[in-house]
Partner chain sequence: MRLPLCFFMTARSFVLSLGLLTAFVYIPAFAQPAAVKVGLIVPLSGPWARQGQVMRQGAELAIKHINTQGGIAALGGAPMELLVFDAGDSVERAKNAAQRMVADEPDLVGAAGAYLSSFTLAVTEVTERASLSMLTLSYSDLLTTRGFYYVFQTSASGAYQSTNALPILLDIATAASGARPKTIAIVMDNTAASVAFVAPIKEGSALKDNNLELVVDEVFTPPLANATSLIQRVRAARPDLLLLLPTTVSDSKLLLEKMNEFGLGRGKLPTVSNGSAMGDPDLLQNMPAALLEGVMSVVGNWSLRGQEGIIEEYKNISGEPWMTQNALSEYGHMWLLKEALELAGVADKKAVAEALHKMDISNGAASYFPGNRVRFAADGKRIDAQLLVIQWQNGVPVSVYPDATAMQKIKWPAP
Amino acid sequence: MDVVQYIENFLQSFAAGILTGVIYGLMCVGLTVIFGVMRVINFAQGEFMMLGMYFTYFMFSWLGGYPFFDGLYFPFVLALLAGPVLFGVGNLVHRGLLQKVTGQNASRLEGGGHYAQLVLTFGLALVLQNGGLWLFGSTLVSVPSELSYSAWEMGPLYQDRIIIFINQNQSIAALLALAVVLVFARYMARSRLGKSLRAAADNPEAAVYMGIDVSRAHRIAFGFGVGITAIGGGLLASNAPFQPYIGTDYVIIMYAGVVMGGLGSIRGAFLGGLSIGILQQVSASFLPNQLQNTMIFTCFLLTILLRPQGLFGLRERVA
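Using the sequence just given, produce the structure of the chain by itself, in the form predicted together with its partner chain.
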């Protein structure tokens, strides 16, 4: 392989890595909000992503045949709508289940409630997977879109060579994901609610003395976390076929991204997810494809070893 060809391979993989990584980043932000505010490791996060995918799919199946709703960009609107809907679901799940083992209730449980939280979220994941299998069936589905197999062509960038293809569906999804992250980060930094969530995250006791309802803050944070990850799922629903067990494939990526970026940091989680996407794709241009995940977890272990707080986990928390 000559140098020009090598450069084309690298640029193509790098472009794919950015598009994949931005979606990973969005999902990681969802997860880190929950951990940052509630200190809960949510094993069911992948399953909430799956619910976001099915929401987008069913709404598109239901409305997609009607005029006005059959456009190429309607799935993106539905993916964004999955956010508020799953925010509501997350709220209910917190109220009905998680509240019993988090916040003030956690102090009454063994291990500060962590054991109960782990078992509860893991159980919730199993219930959602198997409930999904029962409700949605095992058939692989995806939201049909011409954009998922169409690309913008960039180039030739050098003589008649180096042409880069940019997938249209992934590009739009990545832009929307980036927009959601920026809006959310700004909201958390500037709004009154965002400040109260950060206060509840930093020092729950002090927050209570300041008149903040910590339980409500947890409920909202859980809703935000679930909703943001569901948007990520909705944005993936055209490119990646899915079934009720799809969450398992992504939850490990989410955790790796969050830990690499720094637990509890929005910017860190996003950049952690983005790094994983780029590493995953670029490594395939110079290593055997089978070693993609090995590369990710080697970098992950190196981060843990050299910078245990994560790449961006020093000062920031949910900001």
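Moving on from the form predicted together with its partner chain, please list the structure of the form predicted on its own.
For this one, just the chain is written down, with no partner chains and no other molecules.
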């Protein structure tokens, strides 16, 4: 294989890594919202992503046969709708479970409630996994899309030899994921609700004195977090097959991206997820599939060693 072929393979992998990494970045943003506001490590985040995938799959199965809903872009609409639906589910989960071990209730528990939070979210992950297995079965499924088999050509870039193929389905999914991140980041920065969430994250006691309902802020943050991650899951549903235990694979990627980018930072989480996607795809061009995660966690450990606050984070965590 000559040098030009190596360059073409690298550019192809890099382009695929950007498209994948943007969706990873969206999911990392959902996770960092929960941690940034609530200071809770949510082990069930991958399972909420899984629910977003199955919501997209079943809604497409039920409605896709009707003429009005059979367009090429209907799966993307359903993926976006998974956000509000899982936002509501997240609110219910917070009201029924997490509210009892977070916020002011956490101060009455051992270790500030952190032990209870870890056990609760881990148990919730197991319940959602096994409940999904019971309801949905173990068969691999995906959302069919004609765009998954179509690609745009870029090139030739060098002497008619370097041509890059950009998958249309992944490209649209990545653009939607980027749009969701930008809209959410602007909303958090400019809206009154966003400011109240940041206040509840920075100093909960002072926020209470300012008239902010910290418990409500935590509930909304949890809903935002799982809803955003569910959108990422819905966008992935037409790119790869999945089953109820797929969340375990992606929650590792999400945590690696959030820590690499910078805990509690929306910008850092997105860029961390983007970096993970690029690393994963580029390493696939010269490493076996079994060693792709090795490259990711090697970079993860180096980041922790050399820059504990993350590649794009500040020394003081921000919401």
